[in-house]
Every structure is written in C-alpha cells, then in structure tokens.
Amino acid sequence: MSAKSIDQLRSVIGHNLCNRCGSCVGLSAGSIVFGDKTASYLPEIVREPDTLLADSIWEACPGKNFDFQLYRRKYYPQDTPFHVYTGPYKKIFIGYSRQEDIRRAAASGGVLSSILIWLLEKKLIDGAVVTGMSEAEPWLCKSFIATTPDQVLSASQSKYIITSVNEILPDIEAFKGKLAYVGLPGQIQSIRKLQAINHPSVQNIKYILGPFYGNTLHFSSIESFLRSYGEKNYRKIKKLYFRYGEWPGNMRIEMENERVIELPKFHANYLIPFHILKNSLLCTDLSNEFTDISGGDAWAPVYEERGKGFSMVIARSAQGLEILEALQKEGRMQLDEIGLQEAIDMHSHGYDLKKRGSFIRIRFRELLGLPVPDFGYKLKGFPLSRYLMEIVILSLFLILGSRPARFISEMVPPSLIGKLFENARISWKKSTHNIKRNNLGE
C-alpha cells in the first residue's frame, strides 16, 4: 500500500468516517487489527499491507464512498420499483413469524431468523453469517457462521453496540458451502463492493439480509449503565441482552454474582445521546437498501399496541420475494402487503433522521472543511426549520456526549432518567412532527 493510500485510510479512520464494518481487518492478513473494542474500537495499522491486499482493502471501504445509484443499477433490474427513501423493492409487507418460539426470541417479528432457519432446512444454504454475543467475552458482540437453527436463534435480537462482521471474511472465504449473510448497511455496502470486483472472500454469499438501522452505541454505554447501578466491572457480566423478553423487550444484564439488572428497552434508549457512535449520524440508509430482504420494527400504534412484535419486511430482489412467498405458503410466516406511502409514513421519523438529517450533517461537515462520504447522490432543498432542528440535535449530542454530562447521567437512577428520556422523546416527536413530515414522500 502506498504512503498516499495509508494516509487516505488513516484519514477515513481519523475523521469519523469509519463505520467499523471490519473489512479492512478481515482482508489485511493481520496487518490491520481492531484496537480496544471496549474503547474507540478503531482499526489500527500495525504494519504495511502488501500491494496485493492494499487495493482490495481500499476498494472495500464503505466509509469513504458507496455509489448508491451505481450499485443499485448493478444489483437490481432496471424495472425494480424504487424510492429514494426505501431503496429498491419488489413488495413491502407487515409480517411476523408464525413459529412462536422464533417470534418470542427475536427483537420484533422474528422474520430474519425464520428466513435463515428455513434456508438451512431447505438446504439452500449451508451456513449463515450472524452476530451474537461472545462466549469468551459476553459483554462484546461476535460474528460467526451458524450452521444449525439453534445457532441462528442464539444470535437473534438486536445488538446496539459496535459490531464488525466483516473481520471474519477469512472464515467466510474458507467456508465450504453456500452462505446467507446478515449485516448492517455499512457492512453490506462493503460486501457489495467486494462482490462487484469478484473478490474470493465473498464468493460463497448467495443471500444478503439485514435489519433496519438507526444508530450504534459505543461500549461506554454498557459501562455507564452498570455504574448507574453501582457495578464497576463489566468483566463480571455473564449475559447481556438488548431486547430481552416479549416485544419491545428489556435491556438486561446478568452478573456473575447472580444480580440481574433490567430496564425497558424504550427507557434504556436514554443512553443514545450520551454514547452514540458519531459515524452512525452520517449513514443515509435506514432500511438496508442493498439486501435481498430487509426488516425492522413496524412503528405504528396499530401494531405497537398489540405487542408480540411485528416487522416491516421489504423484498428487494426476485429471490428475496420468492423466499417470503414460500414461507407464507408453508404457513411459517404471516405477511400482509402494504403500499409505499404507508411504509414511508410508518418510518417517517427514521427516514427524516437518515435521509434529510444525514445529508444536512454532511453539508455541515463540508462547510467546516471536513472529509465527507460520497454516496453518489445528494438530497437538498430542505426548509430552514429542518436545518435549525438539526442544529438543536447536534448541539444536544455534543453537550450530552461530554464527560461531565455522562458523569451526571450516572448519578440519576436509570429508571428515572429512562422515564424522563421517554417523555422528552414523545414531546420532541410531537413538537417536530410537522417539520419531519413536511413533503416527506416527495
């Protein structure tokens, strides 16, 4: 790798453009490693990669660029319906697994887990790339290749701290058989870039699935949460869950001393402004646009009030739609088709955050002379009120992400700060509703 390329890679890492997808680590044959995963969790260049590896590493990096329009044309037929918010889609559904054990074990409707298990049972794949919690270090996430339904279920539920799936690219390349791959948007963007150059590390991947994506938290969120309960050593964690139990679930930590710490998921969201990964604020992909199938919680009162978990499911490719139709025909999944505008309205808050908000934040970075990711397209023309709202949001993240604010937050009982945060979130959504919804689908 030339000195220039090393400087470019360091620039991506040093300017909050790295999304920790893990590709540079996975492709580097040990020349790039992740530093402390309980701290900044950043790639570290420990020695210069050889030239053969260098081009692949740089090409695979989604932090610097990912041309949405170019790769959409490459991976989806020209006649595939498309909207700039949802991405390409064949059909959009509200659905859930009709296998109650899977639905209960999952974060929302159990759709992705059901698909992986079905693909394994039908021998359409021999393994699935998933992310669970590490057995050796149960406070950290760990990606692996699941080859049984039980292993798939062990990796169900959302993970809200940093993951780096693509560091296991060597395992993916060495695997003997066909794979399904599950990842977040940045991780999948890197996979798609590698597929475009026919890289051997991704040749076994036949299906790509992924959850919707809002934000990621640093591991400091776990440490802070523990300190709020008087626990100072995260290494005493025995089990860590982010959405334990029936929908919407609880954040739950089981300690070695048998103590169980639990807080409703919506209340545990108070950790977001204090510990958010800044790069997640630059991601413009809410619904995981480059998958065969993507899914996320169906955020609408009609579904939320019923509990149990309902997912919005987007079939993007022909093979993705075939899988969903087969599962429904076999009675393993309930799927009810919805229209595009209903899908946009249901996730209006998220689309506003990831499309309008991200492009405004990117524009602010440009004005400050900072490097920005190139997505091959830009959205602009937002009303002044939306820019002002973004200034308020960024100011809050700046203030609440400071050490003094984090320290103060740990002095307040999580049950109290969680309720205060939830009430503040509801008030904020109501007060900004018209700004976010104004011309949203246009």
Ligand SMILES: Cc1cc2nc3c(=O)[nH]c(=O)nc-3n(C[C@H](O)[C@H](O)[C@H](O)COP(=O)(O)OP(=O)(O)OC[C@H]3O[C@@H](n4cnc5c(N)ncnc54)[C@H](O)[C@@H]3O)c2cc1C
Given for the second form:
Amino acid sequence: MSAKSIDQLRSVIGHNLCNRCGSCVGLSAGSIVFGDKTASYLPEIVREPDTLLADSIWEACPGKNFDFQLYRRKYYPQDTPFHVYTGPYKKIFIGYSRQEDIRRAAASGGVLSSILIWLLEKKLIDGAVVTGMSEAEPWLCKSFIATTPDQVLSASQSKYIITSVNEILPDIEAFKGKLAYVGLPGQIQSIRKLQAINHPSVQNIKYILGPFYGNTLHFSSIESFLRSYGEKNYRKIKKLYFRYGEWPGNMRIEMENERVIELPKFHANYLIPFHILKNSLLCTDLSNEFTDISGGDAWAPVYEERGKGFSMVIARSAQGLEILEALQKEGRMQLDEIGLQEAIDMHSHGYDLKKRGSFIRIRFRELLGLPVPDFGYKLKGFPLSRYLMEIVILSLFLILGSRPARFISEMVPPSLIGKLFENARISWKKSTHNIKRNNLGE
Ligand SMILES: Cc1cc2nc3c(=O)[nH]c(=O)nc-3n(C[C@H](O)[C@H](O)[C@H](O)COP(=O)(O)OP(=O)(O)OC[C@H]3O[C@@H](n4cnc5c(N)ncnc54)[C@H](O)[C@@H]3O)c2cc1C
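Requested next: the structure of the form predicted together with the named molecule (the form predicted alone having been shown above).
Time for the whole complex; same chain goes first.
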C-alpha cells in the first residue's frame, strides 16, 4: 500500500495537480520536503515514508480529490442554505472591523484578523494559525501560530505568492491549547480530510477561517517585478507587502539599500498572466466553502469608491455566525446582511473563473487524457461562447507564461504595463460580460 500511495502522490506532483497545501511535507516526518520555494515550490520525496505515514499522507492530499458533497454533508447540517457557487452559508454580510488599526493593516475590511484577535481575547482559542512574511527570508511567506493580537496583526493582509500552511502540521499537533486556523481552499480541504479521519495533527483546530481565493503566483513574479525596476537580487528585499496601505493597497518592496518600490495593487495584477500557478486554474472553490467564516473583497463600485476596505463575509456554520454576531454586538465589527444573489453578482467574475472556467479546463484536460482532480460533482452545459472564451484565456496564459514573454514584460516599466493591463482587464470584463453572466447563479 505504501509504495502505491507514494506513486500516486508522485503522479499528483508530476501532473500539476499539487496545490502546495503542504500536508504531505508536514505529515511526512522529514521524508518529503519542499524543493526550492523560489522556483517550482514542489514537494520532493527524499525517502519513502513508512506504510502508515504514506497512507495518511495520500489520504490528506487534496490534489487528487475532494468530494464537495460528502464533506458538506459531514460538516454542515442538512438545513444549512446552500448554493453551488457560494457553498453552504447561514448569512452573508458586507462588513469591516471597527478597529481602525486592524482595518488599515488588513487586506480588505480586516474581518479575519479582527475575529482572530477577538477569539484570543475571549480565550476561546490559545493560538491562531496564520501566514506572515518570514523574518529570516523576508521575500518568502511563513505560516506560524500567533498567540498575541500583535502577532495576528503582523500576519494580516493577503499573500499572493504560493503558501503551504499545512507544512506546520507538526507545530499544530504539538501546540497545547485550542487553535483557529486560516488557510486557502486547498489547504482547508486537506484539513477537513484529516479531521474526517480524526488525525491527531488537526485535533487542536476548533475554528476554520479563510480568504476567498482567485489565484496565486509563483515566486518568479517577485523576481520579475524587481528586475523591471533594475533590481537583480531578491535577497536584498527587506520587506515585502502585497497590499500596503489603505484599500486596495499597493504592492510594496523595501530594499536593503533603502529603495522603496511601490505599485497600486490593481496595476501589480499585470503579473498574474505571466506568473500564475497553473494549479489555481483547477481549483473550483472561490469563496472558501469549507470554513466557519470566509472573507473576500467587496467588489462593487459603491464600496470600491469609498476605499478604506470592505469585506464580503460568509458565516457558514452556527459557531461562525455566533462569533460574527458577538463581534457586531460589542461594536467591534460593522456587518450589513446581503442576499445570495447580490453576493453572487458581486463576485460574478470570480465565480465564472472558478465554477465555469475550472470545470471547462478540467474537461479539456480529460480530453487530452491528463489526470484530473475529482471534486465529487461536475458543472457542465455552458454556452459554446464560454468554451471559446476559455480557449482564448488559456492561450493567453500559455503565451504570456513563457520565458520570452516574461522577459519582454520586464523591459516595460511596471507603471505602464500595469496601466495597460488594468485597461485591458476592464475592456475584457465589459466585452465578456454577457458570456460570463449568462445563467450565472441559476
Ligand atoms: C492568494 C489569495 C487570493 C485571493 N483572491 C481573491 C479573489 O479573487 N477575490 C476576493 O474577493 N478575494 C480574494 N482574496 C481575499 C482577499 O484578498 C482578502 O484576504 C479577504 O478579503 C480577507 O480580508 P481581511 O481584511 O478580512 O483579511 P485580513 O484581516 O488581512 O487577514 C487575512 C488572513 O489571511 C491569511 N492569509 C493571507 N494570505 C494567505 C495565504 N496566501 N495563505 C494562507 N493564509 C493567508 C493571513 O494570515 C491572515 O490571517 C484572496 C486572498 C489570497 C491570499
């Protein structure tokens, strides 16, 4: 069994199905390590783990499968409202932290950090699994267990390069006390699988929170960004922020030589087609469906124009809703309930990417005879125009992800390419509006 599990894991890694959640590394007692995190960031099997380990590693792997319906039934009562796009939800809100320092330091409304800090203060948890920037290597992300509000705040904001939270499963298991856990959908899928088999590594986890998830980028995005500014050595980075300052924030890099490089987030998004982690295009979960509470940006002109940061917040479980209601009652958080359709409309672009695009891409892989992840359900029957649009998107990713295209992108000043990208994105959104919204939400 052991050898089979490891062969299967090799196949997941070799076929672009690995989302780098980190579980195999965390569970392997040193038999599996991440290769170069500034390169492909793939797990490498340095020696065969024993049978028991190999089997639990394989069981925890979300790259091969994650049965959405099975785990929804397991973790959410049957009467929990559900939509195939949003997942289970009790209530959906637009909100923000009423503590200005938290809201300002955070990615959008500071909702996730606020919740963690409140849970710590109320002693409902003893620690929170969060992801900040590494102190030793400030160009890389590092997950850790925060035990104070300041530590939680130090890890706020979204990190748009690859992270592997479950790498620290041994720390989570060894921790004395209750934990809240924050992760991306793939990472949480693995935690849910481990909870389902009562694995000791996750027994301290009492609350699961997570951001919405469009995509992540390879580390090459940082190197390329720096090269565009004439900086050749990422090891000279002193501080790296993905969303510095007031919403939506700037990508900001502070160098050892005191140089500060900053570009508005929307312009820095030009890096996406050049450096996207291809596996994120197979993920079918935008709003982090297996959490107690998930949070995304509130993408609507009415909030975007006001700046400051507004989040969409989905309370999925009873305990998630209780937390939000308590925070609201204590005046720590502003929350205004919205309806399901409004929530879907606000993220129609993202739902199209994940709930249509991903299933089309999975279908294309099947047609090419490539292994695909099994999510226990499939969405199909989209208009032909949507399939054609997907071919255009994939061709663009293929061309722009190539070395020559990346090289050329570095010749253009980021302020210019960023503006061009933002204009192209707006035109693309307008021109594909009907294709993407056709039957969306039905
Ligand atoms: C890779 C990525 C892609 C995203 N894509 C979208 C999108 O397409 N649409 C959308 O509406 N929102 C997206 N978000 C979510 C959005 O950026 C905010 O994180 C969300 O609105 C929560 O904001 P907040 O102010 O409540 O979070 P904060 O209070 O800033 O807290 C964020 C929490 O998330 C954790 N975290 C941050 N980055 C990571 C990471 N990479 N891996 C694991 N944990 C992490 C931090 O440790 C922190 O605890 C994305 C986030 C990430 C990290």
